[in-house]
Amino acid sequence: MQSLTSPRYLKELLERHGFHFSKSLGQNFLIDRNILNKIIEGARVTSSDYCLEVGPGVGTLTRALAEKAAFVAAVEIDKRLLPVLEETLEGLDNVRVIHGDILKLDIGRLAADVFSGSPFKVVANLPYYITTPIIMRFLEEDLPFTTIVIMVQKEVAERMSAAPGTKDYGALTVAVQYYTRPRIVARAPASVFMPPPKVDSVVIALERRDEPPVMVKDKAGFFRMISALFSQRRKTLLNTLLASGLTDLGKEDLTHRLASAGIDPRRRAETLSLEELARLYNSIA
């Protein structure tokens, strides 16, 4: 089979199957071998790894993963791509294509069935329009992944890896850095895709932490506070907390609690580190 990163061959393949790109599904297929190799290297795929791919498209990344991994499960929502994948993945006995929506599938059951309950790596070129919901599903549902290596929109990667006090620092940053250690793998201009998107992309690796870097009294409550704080990021901590309904404390008591935690109530959420946010939550929980 010719290389799936060849624009000429890819165009011929898609025309033969009568396929047309869907803007609503955010379909942009990778046509750069160098970036493809960097994704595989960034995921550190070995012959003992199980890999879950979201949105295999024509199978470019799927084939590359299958060459390295023990087994690859690829979830594709677009049924028009199933015959394409049947052709491009022919002869690979360590790949299973699953037709479905990753946001609706029971991923825990899928992993148990396909990977026999073994830990797995998520490796994908994600559709931009559902990047954050997919990431948050894997983080919040305590799924047995070890690493997530994904191609995402540049601004999303910047938000995930941001530092306190920057414009990109927000609720997504806190969630990603609570559960994982983000690491930028590669940068990808729009020209490495067919068709080219309107934005540049970044490959980012999220290495799962053995334990969260901070201890909070209640994880669900902590993230409710995070959501409230960053939804009104221009307000001071004190005013946001008083208006949020997260605490029954009055202004004076709340000011005292924040001061006892070493946090100035006039600060804004975007200036607080993960450690300070945990201290803040534990002081009012």
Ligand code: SAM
Contents of the next structure:
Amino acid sequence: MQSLTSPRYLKELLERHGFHFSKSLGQNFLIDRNILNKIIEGARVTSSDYCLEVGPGVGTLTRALAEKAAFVAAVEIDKRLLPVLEETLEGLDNVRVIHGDILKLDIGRLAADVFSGSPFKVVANLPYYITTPIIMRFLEEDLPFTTIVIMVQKEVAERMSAAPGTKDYGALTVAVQYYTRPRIVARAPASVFMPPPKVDSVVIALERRDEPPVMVKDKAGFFRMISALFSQRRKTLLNTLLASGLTDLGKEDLTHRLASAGIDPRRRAETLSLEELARLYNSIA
Ligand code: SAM
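Return the form predicted together with this ligand of this protein as a structure block, the form predicted alone having already been given.
Next comes the full complex, this chain leading.
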């Protein structure tokens, strides 16, 4: 089989299948062997690994993963790609392609089924129109992943690894850094894709933490507060909390609680570190 990262071969393959790219499904296929290798190296894939890929496209990353891993399950929404994948993944007996929408599938059940409940790695070149909801699903659903290695839009990678007080710091940053340790693996210009997207990309690895870096009284409640605080970025903590319905405390009590937690109620959420956010939550929960 010819290399799937060869633009000429990819064109010929897609033409033969009468396939046209769908912009709305975020279809930008990888045509760069170097970046492909970096994704695989970044995920540190070994022969005992189970891998879940989101959006295999024509199977470029899927093939490379299958050559290294014990088993690869790949979820693709576009049924026009299924016959293409049948051709490009032929002969590989450690790959299963699942036709479905990653946002609607019961991923826990799928993983229990295809990986027999073993921990797995998520490795993907994500469709950019749903990057954040996909990441949030993996983080929030308590799925047994060990690492997520994904190609995302540069701006999303910056949000995931942002520091407090910067414009990129927000609810996604807090969720990613609560559950994982982000590490930039590689930067990728638009030219590594066919067709090239309008944005630059970054491969980022999110290594799952054994323990969260902060203790919160109730995880679901903490993340409800995070969502309320960062949806009103310009408001002070005090005003957002009073309007949020998250607490029955009045202005005076709330001011007192925040002050005794060592947090100035006039600050904005985006200036608080994860540790301060946890302290804030525990003081009002
Ligand atoms: N992995 C391939 C590569 O690296 O060349 C393709 C990556 S392309 C950026 C994203 C892929 O995700 C496309 O194949 C697209 O059809 C698929 N996709 C888009 N939305 C999806 C969804 N909700 N669930 C599963 N796959 C989806």
